[in-house]
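In the form predicted on its own, a lone chain appears below as C-alpha cells.
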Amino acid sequence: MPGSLEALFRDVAPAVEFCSLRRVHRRSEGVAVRRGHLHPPRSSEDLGAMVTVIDRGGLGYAATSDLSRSGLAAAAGRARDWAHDTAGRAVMDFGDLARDTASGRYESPVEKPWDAVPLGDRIGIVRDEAERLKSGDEIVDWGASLYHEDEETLLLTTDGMRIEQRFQVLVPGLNATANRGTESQTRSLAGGALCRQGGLEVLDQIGFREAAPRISEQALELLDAPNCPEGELDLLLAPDQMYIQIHESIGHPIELDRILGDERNYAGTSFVTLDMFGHYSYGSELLNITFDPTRPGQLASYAFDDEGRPAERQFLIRDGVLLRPLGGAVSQARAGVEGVANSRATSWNRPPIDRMANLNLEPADATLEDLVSQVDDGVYMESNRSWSIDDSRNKFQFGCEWGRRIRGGALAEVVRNPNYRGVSATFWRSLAGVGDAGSLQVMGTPTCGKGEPNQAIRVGHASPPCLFRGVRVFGGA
C-alpha cells in the first residue's frame, strides 16, 4: 500500500510550490469487565489521508478516505483551490515558511504484542483483575479494562520527504467504588493516567496485576475517613496528580497558538504573553520542564511531528524561568519566537496544530520520605478526580481521590475528598521540594481536547512527587 500510494501522490500532486500527503491508518480494540459482566469487545479501523498545498502565499488542505487515484486527485484539487482562495488573506505568507526535507522512521518499543495474545486471554486478564476488586459487600461498583491502539502514519512531500511512524499504545484501567449509606468513595488505578506506548508488557511496568487489592482496600478505608481539613497548608502531590497539574497550568498556558488567540472561542486564551519568554519567573528555581518526545515508551513519543519537523528534547522552563513556548513552525513564524516540533493532528481528517507531547517535570534529589519529613502540617494527595481552570489558564481547582494528613514530618490519618486551589504562577513559585529519579513516574492522557473542530490527542507527562508551601486546601462532598 505505501508504495502504490507514493506513486499515486506523485501522479496527482498539482503544480504548486509545495504539496504534502499525510496518510493515517488506525486500528483499536478495547475489552472491559464491569460488575462481573463482560462488555462487548470494541474494535475499530480508520484509514484516510490529508493533502496540504502551499501556493501563491496561501495554504489549503483537504482530507479524504478515498485513496484511489480519483479520490486523491479530488482532494489535491480542493487543497490547491483553498490555497489560492486564502492567498493574501491569511495571517501570514505561507510561502515564506521554512520547510524541512528530512526523512526517517519511528516505531514504539513493543515486547509483548497485543495481537500475539488471543482475545480470550486478553479478556481473561481484565476479568481476573475485576474479580479481585470485589473484596466485600460494600464494593458496589468495580471494573477493569484494557484499550489498545495501533496507528501507522506516512508523510510524503513534493520536496522528497518520506517519514513513516508507528505508534502502539496501551491504556489500562481499574476502579472500585465503595458505598455505605449516603457515602460513596472511588479509587482507581492512578486516575487513569498509567498509559504508555508499548504492548502488554506495560501491565508489568505499572504493576497492573498487583493493584486491585490496594484499590478496593483504599476505597473501603475512605468510607471511615474524616473529610480533608480546610486552610493554608503544605501540599505534597503524588505523580498521578502532578501530571494533570502540569498539563493544565503549564502545558496549555504556554501553547503558542493559544497565546496568539487561536483557542479563544473554544478553550480560552492564556495569561502568558509573548514578552514573558526568556525572563518570566514561572516558578521556583526547582521548576524544570522539558518537552521530550524522544523518551522511549512515553505516551506521546515520536521522531517527527505531523509537519515533518525533527523532534528533540528542549527545556521550556529552566530553573523557574520561562524559555520557550509549545509552538510549531507556523506559530513560530507568526510570533517570531523559537518553539518546538509539536504540530500534531488527531487523525487524517484534521490539520496539525500546536499540541503538547511529552511534557515532563525533571527530577531533583529528594526521596518521597525526604519530602514528607519536610512537612510539619500538611496534606498528601493522590489520583486526580476533578479539575477546573479559568479561560486564561490561570486560576484553578483540583480534587483528588485519596489524601493523608502529614503531621510532624510523618504520614498520618487518611482523609477523604481532598481538594486544593490556586493561581498558576503563585502556585509554581511555592514549589519547595522535588522528588528524585527513583520516585518519578511516567503518566499520560490519551484524550486531551483542543481545536475547532475538536481534536483529542495523546499527551505524556512524567513527574516525581512535588512539595508546595502554603496552598489553599479544603474538603468536599
Given for the second form:
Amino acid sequence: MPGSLEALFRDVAPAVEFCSLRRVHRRSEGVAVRRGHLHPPRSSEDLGAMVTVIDRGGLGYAATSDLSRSGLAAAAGRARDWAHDTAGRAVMDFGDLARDTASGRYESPVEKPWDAVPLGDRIGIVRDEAERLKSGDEIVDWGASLYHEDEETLLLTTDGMRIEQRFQVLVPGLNATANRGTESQTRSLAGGALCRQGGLEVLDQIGFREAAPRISEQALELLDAPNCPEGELDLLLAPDQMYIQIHESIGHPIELDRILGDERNYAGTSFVTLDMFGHYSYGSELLNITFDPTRPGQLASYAFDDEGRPAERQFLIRDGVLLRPLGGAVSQARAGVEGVANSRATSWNRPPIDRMANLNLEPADATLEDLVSQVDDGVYMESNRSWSIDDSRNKFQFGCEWGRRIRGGALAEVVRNPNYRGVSATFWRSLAGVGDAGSLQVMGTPTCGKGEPNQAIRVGHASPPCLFRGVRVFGGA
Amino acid sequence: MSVQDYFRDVAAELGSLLRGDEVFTCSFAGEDSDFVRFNRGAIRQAGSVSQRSLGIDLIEGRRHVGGRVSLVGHLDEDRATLARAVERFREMRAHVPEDPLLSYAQDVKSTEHEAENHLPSSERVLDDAAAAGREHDLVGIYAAGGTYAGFANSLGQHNWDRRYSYNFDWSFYRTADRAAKASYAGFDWDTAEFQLRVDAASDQLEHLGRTPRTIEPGRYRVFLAPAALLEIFEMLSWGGFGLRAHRTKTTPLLRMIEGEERLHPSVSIRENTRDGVAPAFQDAGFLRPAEVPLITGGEHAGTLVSPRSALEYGEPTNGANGAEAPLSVELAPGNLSRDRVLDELGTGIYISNLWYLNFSDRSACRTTGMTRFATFWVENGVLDAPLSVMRFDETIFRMLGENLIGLAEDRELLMDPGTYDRRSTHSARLPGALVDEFTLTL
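Starting from the form predicted on its own, produce the coordinates for the form predicted in complex with its partner chain.
Below is the entire complex, every chain and molecule, led by the chain shown above.
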C-alpha cells in the first residue's frame, strides 16, 4: 500500500508551492473484564490520510478516509482551495516557513509482540487479574483491561521527504472500588498512567501481575482510613501523581501555541510569556525538565514530528530556569523563538499542533526513604484521581487515590481523599527534594485533550518522587 | 448515490457475508465537515474532514466480537475491508466464551431523519467572521457540515439520521484571561442573528474593560449562567445518572440514592431525546424514549440503562449508550425572570463560565473547578467590576440543594461544540441558577 500511495500522491498533488500527504493506519484491540464478565473484544482499524497544501502564502488541509485515486484527488483539490481562500487572512505567510527534507524511519521497541500471544491467552491474562481484584464482599466494582495500538504513519512531501514510523502501544488497567454505606473508595494501577510503547513485555516492566492484591487491599483499607488532614504541610508526591503535576503545570503552560493565543477559546492561555524564556525562575534549582522523544519505550517517543522535523532531546528547564518552549516549526516561526519538534496530530483527520510528546523531570540523588526522612510533618500521596487547573495554568488542585501521613521522618497511617492545591508560578519553587534514577518511573497518558477541532493524543512523562515544602493539603467533605 | 443508500448497500453486503446462524449489528458514523480556526481575527488553520466508519458486532448464539473499520465510501472499494473485518471477528470469536450480557434489538423498528442542507458557503462565514474579527481579538472555531449516523442489523432494522449543522464557538478577548465567550449554532446561518451575538459579546467586553477587582476566598452569593451550569451538569453526567454507576456505588449521587441527601425541590432533570439533536437510536439498535426523568422535585427518579446493564441488573433498557451519560439533558426552568437576575443577586458574583471541573470527593459529590472568561462582581444589583479567575470547591448537594435560591425562567439550548473524533451531537437545555454560600478557595 505505501508504495502505491506514493505513486498516487505524485499523480494527485496539485501544482502548488508545497503539498504533503500524511497517512495513518491504526489497528487497535481491547480486552476487558469487569465484575467477572468479559466485554466482547473489540478489534478496530482506522485508515485515512490528510493532504496539506501551502500556496500563495495560505495553508489548507483536507482529510479523507477515501484513499482511492478520486478520493485523494478531491482532498488535494479541497486543500488547495482552502490554501487560496485563507491566503492573506492567515496568522502568518506560510510560504515563509522553512521546510525540512530529511527522510527516515522509526519503530517502537517490541520484545513480545501482541499478536504472538493468542487472543485466548490475552483474555486469560486479563481474567486472572480481574479475579484477584475481588478480595471481599466490600469490593463492589472491579475490572482489568489491556488495550493495544499498532499505528503506522507515512509522511510524503513534494520536497521529496519520506518518513515512516510505527508505534506500538500498550495501555494496561486495573481498578477496584470498595464500598461501605455512603463511602466508596477506588484504587487503580497507578491511576492509569502505566502505559508505554512496546508489546506484552510492558506487563513485566510495570509489575502488572503482582498489582491486583495490593490494589484491592488498599481500596478496602481506605474505607477505614481517616480523611487527609487540612493545613500547610510538606508534600511528598509519588511518580504516578508527579506525572500529571508536570503535565498540567509545566507542560501546558510552556506550549508555544497557547502562549501565542491559539488555544484561548478552548484549552486556554498561559501565565508564561515569550519574554520569560532564558531567565525566568520556574522552580528551585532542583527542577530539570527535558523534552525527550528519544527515550526507548516511553509513550510518545518518535524520530520525527508530524511535520517531518527531526526530534531530539532538549532541556526546557535547567536548574530551575525556563529555557525554551514546546513549540513546533509554525509556532517557532510566528514567535521568533527556538522550540522543539513537537507538531503532532492525533490521527489522519486532525492537523498537527504543538503537543508535549515526552516531558520528563530529571532525577537527582535521593532515594524515596531519603525524601521521607526529610519530612517532619507531611503527607505522601499516590495515584492521581482528580485534576483541575485554570486556563492560564496557574491555580491548580489535584486529588489522589491514596495517602499516608509522614511524621518525624517516617511513614505513618493511611489517609483517604488526599487533595492539595497551589499556584504553578510559585509551587515549583517549593521543590525541596528529587528522587534518584532508581525511583524514577516512566508513565504517560493516552488522552491529552487540546485543539480546535479537538484532539486527544499520547504523551509521556517520567519522574521520580518529589518533595515540596508548605503546600495546602486537605481531605474530603 | 446518497450516503443513506450507500449505508443500505453496506448493510446488505454485511448480510451476504454471514454464515449459518450468524447475526450482525452495525452502526455507521460519517461526516463531511469544514473547520476554520481563528486567532486574533486571523485564520490559524482551515480545512475539511470527510470520514466514514462502521462499527460491527458479529454474533453467533451468545458469542460475539466487534470493532470499527474506516470506509472509503464506495461499496466497490469497501467490500474487501468488510470481508476482512468479518473474517477477523469470526476467527477471534472462536476464543471468546458466551456473553451473558449480550443484548441487541430484536424488535425491528426502523426510523429515518433526513434534514435538508441549508448551510452557508464557507466564504460567507469567513466574511462575517472577518468583520467581527476586525473590531475585536477573536479566537475560536467554525465547524460546519453534514453528519450521518445509521444503524442496521441482519434482522432488517434500518435507522438513519442525517443533519447539516454549524457551530461557531468563539471568544472576544479583552486582555490576558478576560474574554466574552459566545457561540452561534444551528442549521440556517443568518448574518443578522450572528451580528446580534457579536453585539452582545461586545457589550460584555466593555464591562471587562473596567478596573478588575480582587476578592478573598470565602463564601459568596453567585449567579451561574447556563453555560456555567452546563459544566456542573457534565460532572453530574459522569456517573450521576447511569444504572451501572448507581449499582456499583461509584455514582457521585451515592448519598442521594442512599437517602442521605436530596436536591432542592425545584430541581427536575431529564434526558429529553425528543428536543435534542442526537440520533434517537443507539449502537445495539435500541430506540431512546422521548424522555427519561432522572431527578424529579429534587429526588432521584430514574437512570439511564444501557442494554448490557439491563441484563446485568435486571431492569429494562431505555436506549442509553455504553457510558450511560445523557446526550440531551435538560433542567426544568424556575421563575427568576431575566431582568431580575442582578437584583436578586444583589451583591455577589455573576459567573458566565466555569472550567476544568473535577471531583474533590466523589462520594460526597464535591466538585472543584475554575471561573473562566467573564466573571463580574455585582454590587447592589449592578455589574461593578470584572474578577480574576477563582477556584471553587463545593458539593452539588449544597449548590443545587439547600443553597439554591432559584432557577431562571429562561433556558438556553447549548449545542456541544466538541469535536473529539467527530462532531458531537450532544446538547443541553438549562436555565441559570442563583446560589448562596458558594465556596471559593483560591
